[in-house]
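Single chain ahead, by itself, as structure tokens, in the form predicted on its own.
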Amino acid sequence: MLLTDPKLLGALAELQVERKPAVRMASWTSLGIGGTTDMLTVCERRHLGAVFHLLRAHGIRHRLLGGGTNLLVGDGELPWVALRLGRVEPTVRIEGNCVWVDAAEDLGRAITTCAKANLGGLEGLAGLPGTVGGALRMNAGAYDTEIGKLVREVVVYRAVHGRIDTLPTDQFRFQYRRACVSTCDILLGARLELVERPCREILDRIYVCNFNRRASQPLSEKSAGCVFKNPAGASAGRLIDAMGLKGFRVGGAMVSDIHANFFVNRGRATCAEMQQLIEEVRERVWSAFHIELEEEIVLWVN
């Protein structure tokens, strides 16, 4: 465990920080995979410099945590603290055609609350895990839909500045499967402008994705969705099928039989499998087509 020091746990319980010791990442993950940690909840925004402040002051790193949908997590004891955020209510605002949205707040709940209200535009991303904030931070994409173009505000924690700001889109730019921040900065939540339409249109329309989805993804299985990026012009998923990948494995990470850019945790892989696998994957995409796959997938591994 990291956090031992009384003075420091004291210190943060004073700021309304909640603290889980020896938390196992691979319960907080849908790979399934990771280590054990303490974890943080920040439950006071206003509080997050102090805390900052605190864990600097002590040699203490950190990572900050979403949903764990998108995440590949190191074996055995890691070297950082997982921190959270609190949910912030109302986590949703609507406001005209626009909405507000904290980043803690689960994407797929936000999209429905967003939908009763007869606002549409975010259906395609109805079926992805997660939270808004990873949602924002990887610039989710799917079925014609994605998060930045709808974006006008983000508010966004300056961990250089030590203050929160709003910032307009022409001060915050979204690429593909990426927002423009700082490591360093946390993004607290998002004003999204919407398209008004019929909740029953919004809802029939989120029912086709989601139907499409489930005939061309393993939703049943440990996954962290797409592990690659697609390269310009070309389909990852396409690529590494054409290699006749579909159900190679190392140990108990395999690349999915339903979709070839889905990477499956079979029971009990460890992270170093599935690193193992992605780069075997890598190299022999690389020797049949020479184009370099980049991973989509975020990986805290040291």
Ligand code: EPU
Second form
Amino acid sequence: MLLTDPKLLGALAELQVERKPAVRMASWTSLGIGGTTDMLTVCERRHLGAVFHLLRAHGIRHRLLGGGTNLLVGDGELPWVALRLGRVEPTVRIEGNCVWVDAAEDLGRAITTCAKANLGGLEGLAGLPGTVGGALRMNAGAYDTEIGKLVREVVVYRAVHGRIDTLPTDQFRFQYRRACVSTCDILLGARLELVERPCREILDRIYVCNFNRRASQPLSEKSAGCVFKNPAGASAGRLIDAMGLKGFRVGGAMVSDIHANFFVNRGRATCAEMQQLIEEVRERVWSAFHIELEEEIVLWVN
Ligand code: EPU
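Complement to the form predicted on its own: the form predicted together with the named molecule:
The next block holds the full complex; its first chain is the one shown before.
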């Protein structure tokens, strides 16, 4: 365990940081893979700087955890603590056709709240698991919707300055499945500009997206969504499928037989097995098509 020093524990308690010792990260990730570490939940955003300072002073690394839905976490005892943002009410605040959403809010719940206020635009993302913070960090996209295109301002904790800033999007770039955030910045929320349309119409669109998703993706299995980004002008899933790799497995890690860019945990897969599967598939696609696949999922293996 990394958090043992009584002084450090006392200081974290004073900052109202909730601590869960020896958490199995497998229970906090949609892939169901990951070793053990201590978990800290920070509710008061203004305490973030003090928490970072304390951890650094004790030589302890941290990783910021959202919903854990796009992550491959290492096996065994992990060399960092997992830090989470606690929910702070109100997590969704509507202003005209704009909405302020907190990073800790569940993405699906945020979309439903907006729909009830007759605000659409996020329909394609309904059904994606995870938090708003994770969706912003990864510039989540599906069915012609990309969250970054709707963002007008981001709220960021800037560790270097020790303060919370609101930045317009021209200072903050979103790319395909990635937001350009400095490693010292933490996304705390965003203002999105949505489209006014009747709630019924929004719910109908959500229904159609969910129907298509259920028909083409292994939603009932443990996965982290698409493993690889789509290479320019091609589809990673189609390339892997064309190699006949659906059902190909390394131990408990398997290429889904529904969508070839989803790798599923068929029971007790380890991170090492999943990594081996990723490398094997990447090499085979490279030898056949001379296309280098790049991971979309985020690896926290050391
Ligand atoms: N295809 C196959 N075999 C497969 C999978 C797909 O031939 O095993 C073909 C499909 O028939 C289709 C094409 O490949 O012609 C594209 O497939 P799909 O429509 O499923 O979209 P995708 O490009 O594989 C992207 C996103 C998904 C998102 C869907 C729907 C990436 C890496 N993936 O998938 O996002 O849900 O479009 O909009 O951009 C994610 O990011 O984790 C994710 C799941």
